[in-house]
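One chain comes next, on its own, written out as structure tokens in the form predicted on its own.
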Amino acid sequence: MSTETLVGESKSAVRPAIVNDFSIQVATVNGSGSQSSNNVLMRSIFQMGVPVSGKNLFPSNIQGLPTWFTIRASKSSYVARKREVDLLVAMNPQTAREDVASLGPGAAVVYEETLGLEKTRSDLVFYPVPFSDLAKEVIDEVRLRKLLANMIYVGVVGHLLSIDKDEIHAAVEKQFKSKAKAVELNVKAVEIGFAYAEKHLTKSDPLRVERMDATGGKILIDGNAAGALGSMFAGVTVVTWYPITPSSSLVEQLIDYLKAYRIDEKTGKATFAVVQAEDELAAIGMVLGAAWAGARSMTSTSGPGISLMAEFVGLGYYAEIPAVIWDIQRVGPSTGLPTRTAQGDVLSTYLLSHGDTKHILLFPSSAEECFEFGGTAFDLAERFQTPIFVMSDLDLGMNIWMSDPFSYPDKPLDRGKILDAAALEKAKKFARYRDIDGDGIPYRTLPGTRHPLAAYFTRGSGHTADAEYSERPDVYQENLDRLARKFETARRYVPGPVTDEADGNEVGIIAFGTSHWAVLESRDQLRAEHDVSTSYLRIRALPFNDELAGFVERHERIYVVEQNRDAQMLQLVRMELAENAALVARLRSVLHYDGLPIDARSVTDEILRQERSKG
């Protein structure tokens, strides 16, 4: 917090200035066209060099219900959701009073003046604005006035926060690109908002934006777009899907990228295939068929789709067919809350399908890792000839994240153990499910390989190492043991955890995915506010490797932070350490499962509560 004192004309407005460290919440009606305005406001702050993040909390219907967009500006580069709202833009009459009631003392409110919100509380800073009347100055067409009223609040907030008007204009031009008329109208709306605020509003809150140099070279992108790019760079050629929130935008953006960069220049024909299936079960079936034929194929879905895919995923596991499945997790069970975020599919996906199955799971925490794991997933799928799940979530997939530009992949694709005709000729024999190397991974051939030894039966039923049907008990058990051995091998290949430790720390924290960002900030809060230093292990994949047990052993108390009710990752950690009761006894749980992205203050409060009660 700056030591500078801000003095408004109001005698009660003597408060320390808060510079580049606050959250804005815009409350509107879904379908009212506010998304463009929110993007412009966020990008304007970003262009002033201030780190930002944006989270859209929207209803699952198309139009009419409340929606909230939160912009966080953080000079410390914190990007998790901030629990407290510092500036509310109340544009939804249905929720305005409830939104105001939820604010902490001292927060600021920009609102349509006819709502009379200034009468509801005396401990807030109110900025009434006649948005409806101002919109009439922008355009006569009634339909467009509602849209442009949203851009007027960008101008009002821009003036109140001292955002450079030129940066807002640049953000408007970027938002509407070549649509000159749209740029003209929206810039006019911004100007009207700016002018009104300058003439009629007295600055009485402490919030302000000042230029920094913390966003140079960085980009703003959502995780689904990053995952789509990573998949394209990894050489995906077959994509099958069934639309479901919040995963649809991954495939939609991938289609755009493929059309832009994967059309054969000589023939003008696509070098890829995208199929919208009749349901998720059909989608995963086509993925397995394409992968069996040698294509890099994938699908993207969410929890309900994962449930439908269970039987085919079991086939992929037992018949040993590569596949990449993105799970953009949302709140369940059943339809749940389709537009809210969670990490609730971890346990069920790890063991998806009947019988003894275990799957490799990847947990990206950032847009960069969505891009990276887009490629890693295909390499692992072909190396281990099994379905691979990329466990993103709605917060990462659909919200806007600041990121460094992605690194161009510099490693060749890993196609795994594939025998071509020359290799078959040299080997003189081929048994599809035989473990030659002791790592549990058999060799495979691809359809079309011109060699007498290449053909084999792909079986989801009991089979021998030679792919012959068998119900012999010893053969079945031997096959399951080999699959377990293959899973053990995967521990050495999956992305390892990222750790941050210091000697003497008694408290360790384990997290994964988007919980990472709240944990980073929480660790700073624990250290700065309560003198509690912590170590940290961020899980990036399952199965675990040896670092997990070592990390737990070096700390007295371990808090596993996750966004689900049943402590799903904690249960997997307990399973992993089950043979060492002393280590299991060190494990504790911090849970968040209200559907909103996890915030640092909630993590800090819960860890402190448990630390104080440890007795």
Second form
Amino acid sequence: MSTETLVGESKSAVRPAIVNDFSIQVATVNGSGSQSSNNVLMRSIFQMGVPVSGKNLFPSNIQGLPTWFTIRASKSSYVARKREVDLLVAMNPQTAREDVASLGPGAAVVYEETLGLEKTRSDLVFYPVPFSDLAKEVIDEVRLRKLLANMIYVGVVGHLLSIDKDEIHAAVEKQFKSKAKAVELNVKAVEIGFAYAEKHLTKSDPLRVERMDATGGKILIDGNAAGALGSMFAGVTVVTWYPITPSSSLVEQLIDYLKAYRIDEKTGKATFAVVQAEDELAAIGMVLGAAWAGARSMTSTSGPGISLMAEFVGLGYYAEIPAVIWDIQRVGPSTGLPTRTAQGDVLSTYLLSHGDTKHILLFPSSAEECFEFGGTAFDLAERFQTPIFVMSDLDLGMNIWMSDPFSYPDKPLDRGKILDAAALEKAKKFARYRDIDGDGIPYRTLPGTRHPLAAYFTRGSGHTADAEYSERPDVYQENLDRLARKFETARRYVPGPVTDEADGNEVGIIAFGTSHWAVLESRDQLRAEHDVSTSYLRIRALPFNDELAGFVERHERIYVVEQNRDAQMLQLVRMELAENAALVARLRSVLHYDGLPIDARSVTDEILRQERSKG
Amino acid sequence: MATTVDEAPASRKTNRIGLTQTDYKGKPSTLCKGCGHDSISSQLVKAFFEYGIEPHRVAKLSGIGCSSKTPAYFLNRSHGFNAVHGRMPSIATGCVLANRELIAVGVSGDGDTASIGIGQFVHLLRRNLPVVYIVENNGVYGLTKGQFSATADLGSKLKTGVSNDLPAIDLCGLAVELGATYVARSFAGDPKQVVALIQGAFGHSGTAVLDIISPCVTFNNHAGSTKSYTWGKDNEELIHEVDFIPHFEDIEVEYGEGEALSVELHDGSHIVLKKLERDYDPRNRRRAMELLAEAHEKQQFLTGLVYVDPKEKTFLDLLNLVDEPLATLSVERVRPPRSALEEIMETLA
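Next block: the form predicted together with the partner chain, after the form predicted on its own:
To see the whole picture, the full complex is given below, headed by that same chain.
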């Protein structure tokens, strides 16, 4: 089937069919209800067994501004953003001409026919559709017509790509769950689109979907939902937050899950507390207050919230209080691009607060890791009695990812070094900040412990091992050194890097978080197209462990790929290897920072450019 | 003038749980001799002792400032948390959510509460969180050496003669308006009333705000100050006489009709308000606002229980929390079973 050829209308050349390997971009207006249509289209391809990923490029706006949704179908399971758009669905008159202008030659365009886009270029395949007229056939009500026009394009595209109509119907049912009326109307809209395309459009592009078997048993989920689930199954009890895109959906979905699964059956009461705080300063304060008193507590925020939390996080570091903070990273402060993705909080979060501070950061790359690190973060926070950051980003948090189902966490919760009344009775003494075990981690007691030795007074940096107030230079420095020792211990506990390397590879790549997916694809491009074989180290946490230096040592040129302007992770790698100048000299940088998720082609091009100029 | 904690006479008398008053003491104070805050610490020790509260059930919380140092000066056997400037309310919130069995006692100052921390303060009030929130109010920043705070009265003067030209924030007014359900004003120079009001706060279930004028002997105790001992002594006007009868004691004294108002608190204790000049019922919120407005107009220093609502739901009721502390729930109760995860995965397939 895949060798079948089609005759392109706009080009006389014979174009081979492109099966299960293309990207669709749907351009609509924010607030027009296109999200449901996009989900249905993506899910129906997924149900055909074809790997998909969905990325929503949306403005900071409720209604009226342009928005784009990209669906990538990839038989090779590539889920990074694809730079080129193969099929454009132009539903937004405001951006239609610009959207069409940005397409590569040979791309196809489905559009509202009154826009007259076919006149703008001669090297594309055009499929004009009278969406507004067709919508009138679905329903009289004007407001619903607009929503349903979006579902009509699902039918049109479905027909053009040979998507099984039954799969679209199944996806509509899944999308609208048990709402019979909505299912009926939307199915009708899909049918109208299908029928129109069948009757009036001549298939002239090479794109098509064919059944394969690569999505069996998989799930579709966004990283924020995965993080929420991971937190719930890790036994979170106190959740505080202040709404901020792109992190709000983590807590909102967590609230839904908690309400469904964490109400005590006998009493009907909640085994959790969620507080929408007045600001991020309060959100982190509540987390620290709750964790100090023994609860597994967390908050979720983004860069601007992280900066507001800075002072309290420093106190958490010095007073040694657990906290789990999700940073769903986004582009810079205030207005501008708050709804675009970046990995720009690495340095500022690693060193957050004043004085000498450094923190444990986790970098999930996938929905599965969001789930897993939801638990890891709590275990580390309580083991190390310090704030832990889970560094997700908008791309991972809010976009839809194909994933294996999550594994149930069987491991017991690590509540760390807590002395209860019985342990205190046995120990006969207690010094809150004494390093008994030589790992820098002291023991703590929880307020409410019924024992005369339990109480201690918690304060900032100036305290003795007995938690007494002190401003003595030697006491302060000893405490700082112990905290550094504790951080060294953390190197052995945090998730280590994932590596894939082969003997003889001169080029090594280092990446983390969502850059992983572009790197994965780029390595295949480098090998297949340019015969450049690469090794790969994916960072999953800070502090680094020893594997980093070894990896750099075994390769001639190391490219650190990241989504920020100033090569923040590269700076940290340099700091880590600072004592070995020869290793530092091997480090190079590949950066992507335009607010869009990083794509493989950009990585490949940049590595090749630097490889060619290496001499 | 004020009695510091370490100077308090040790008594061998024991309370209902067998502890002496010394068992409720803290570290020696490092505040200036005669500081109003030390007097309040002494009254806290007395109040806890007389009430017979188990020290391990208390969490002492504070922000930053002279006042915020004081949790170290009472209840050595309780956990304490000296947080960051103005953010004690959020620490208190988390602490109480984690362990609802704790008695959270927050100590703050006028800078901590009325300026840097006013955001957290007003939201604490809104939530009616179970916490005793004491403001040791001296109208001045002590640790940074004598700047006006936002509770300094209009026209009051610094030692340097500089006059305050901004109106004071009335913390009791804010508290009544925004949802606190036990609001009192007192004076560090009136220890008897301070003790009774603190004990009443222990018996209360929601947010109890005690705005205690607590003179700063170093920076705000001079002529021209409206937060000095002399000014307080000369101007304090009692709304009523406050007596406290804990739930474990019988009410022995009988009062004649209209002579006193006895309000039953959440834990069965009673706060008894003996009538003086005015006929005042602190259960009437609108009347409370009027009283404060009146005091403001006439520049009166009224002390006593301004407002109380023993029945209003607290934040914990609204959250419908389980009865046990969240902090120590077993893993079986906080990790849903395998079947739950499978069910969720099914919906995402």
